[in-house]
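Next up is one chain by itself, shown in structure tokens, the form predicted alone.
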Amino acid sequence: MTQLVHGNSELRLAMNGLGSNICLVPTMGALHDGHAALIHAGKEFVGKDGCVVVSDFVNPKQFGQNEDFEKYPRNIEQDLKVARSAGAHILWAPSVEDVYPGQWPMDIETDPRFEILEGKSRSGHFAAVLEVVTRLFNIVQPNIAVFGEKDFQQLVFISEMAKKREPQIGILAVPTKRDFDGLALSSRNVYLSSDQRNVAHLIPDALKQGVLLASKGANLQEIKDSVKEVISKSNLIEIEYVDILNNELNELIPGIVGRILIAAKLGNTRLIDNMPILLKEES
């Protein structure tokens, strides 16, 4: 049976007794199938004896000025059928004051990677992203953490910033769950019209037709032109950014295996994915 808590002194609580192999699989709450798939996968990985925590904690420093903070879908009792269903031990939804206490200061340490990509239109958000990734770091003290590939600038610096600051504590990738369409799950999916959501397929469609591209030797500028072209095979998304690049988020060599990554809009909703891919070496 899942716990519901909210308090940081309510989480130790609940935790006494449930193993000292801790999983934590931090969301912004909206719980669903991708998430499931986290918590399986991390209740998989600590055992019988492990304990699984979800946090459920939307974030406000991670929105930009312009983003859906107020509007970010919030159903705490859906969260925890999901949870439950899953297999988690706690759903733990603290409050800010829980996370931020008194709001005491956090070094860190800047990047030129975190001004692509995602970084390029959402100021400050992978700054903010990795402080609140090690708060909840700091207030579980887990074994291991789980995040989804769909997130993959996110996922590269928190594992990165696990290495050098927490080596303490594994981080355990799961490859993005999709819908039955290709698209990739998300809880900024319910924005969308049925319109939109008629033609959202293009977006891993297009992914898709790149990664087979560079099967067949095609260079960068041809992957990219050839996913932009399926994209617009619909007037209802704009893409924003289509990048190729290798598991560091830098230039990728062909023969090793990298990203492509696609960021686009449909109406207000902004939706990322992204796919392996593995440019052919010349001949």
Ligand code: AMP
Given for the second form:
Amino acid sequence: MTQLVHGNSELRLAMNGLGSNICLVPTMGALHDGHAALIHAGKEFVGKDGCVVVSDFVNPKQFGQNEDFEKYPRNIEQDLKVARSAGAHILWAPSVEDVYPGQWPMDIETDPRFEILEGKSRSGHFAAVLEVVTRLFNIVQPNIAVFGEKDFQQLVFISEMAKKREPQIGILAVPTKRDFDGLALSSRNVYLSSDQRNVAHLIPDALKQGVLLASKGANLQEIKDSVKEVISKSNLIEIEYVDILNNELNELIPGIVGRILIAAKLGNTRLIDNMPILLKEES
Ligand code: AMP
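The form predicted together with the named molecule is what I need now, so please give it after the form predicted alone.
Next comes the full complex, this chain leading.
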């Protein structure tokens, strides 16, 4: 049975008596099967004596001025249903004051990689993500925290930050859960019109095509061009970026697995996706 709690002391009370192996699954709510996959992975990891806490907090600080903070989908009853059927112990929906008490400042070390990919159009986004995750870690004090590969750039920064600042917390990464046609599940998919939804599969299709070409020995430019060609089958999708980097988000060397990452817009809806990719070594 999943307990819905709000304040930090209510959370502590609910955690008392539950397992000592604590797993945190940070989310912004609007839970779907992708989030459920994170909960399942966390549950399996902590075992019978575990306690899985799903945080449900739309963090105002990580949204830019022209982003969708106000209209971001919120439905706590529906979230409770998803958390419950996935077997979470606690769904914790804190207020802004719970997460940011007073003017308590927090220093987040910046990094030039905060400005690439997602960071290019979302200034300050990653510093805000790392801050809120650190705050959630401080409140819940988990043994492990689960994140999705869907937000690959975020996963890289959180893993590095945890290793450096919170080495007692293990980071568990879960592969991207996809819809029937390959589209990565996302809380923002509900914004798509039916016409947009019908062509959105071109995003994963394009990544798959890039991965295939890489395996045949194509170079970076050829791979990027092929991604653009697949996306151009619909004039409803506009690519914001497509990039191929290693797993630390630096230059990818052939023979080592890296990532192909994309952001694309369908109308006002911005979607991201990524897949592992291996550039063939020259023979
Ligand atoms: P969000 O609520 O969108 O901030 O996502 C919360 C967590 O769920 C993040 O770690 C995401 O990477 C992860 N997540 C979101 N969508 C998916 C998906 N389709 N598959 C796996 N993980 C996901």
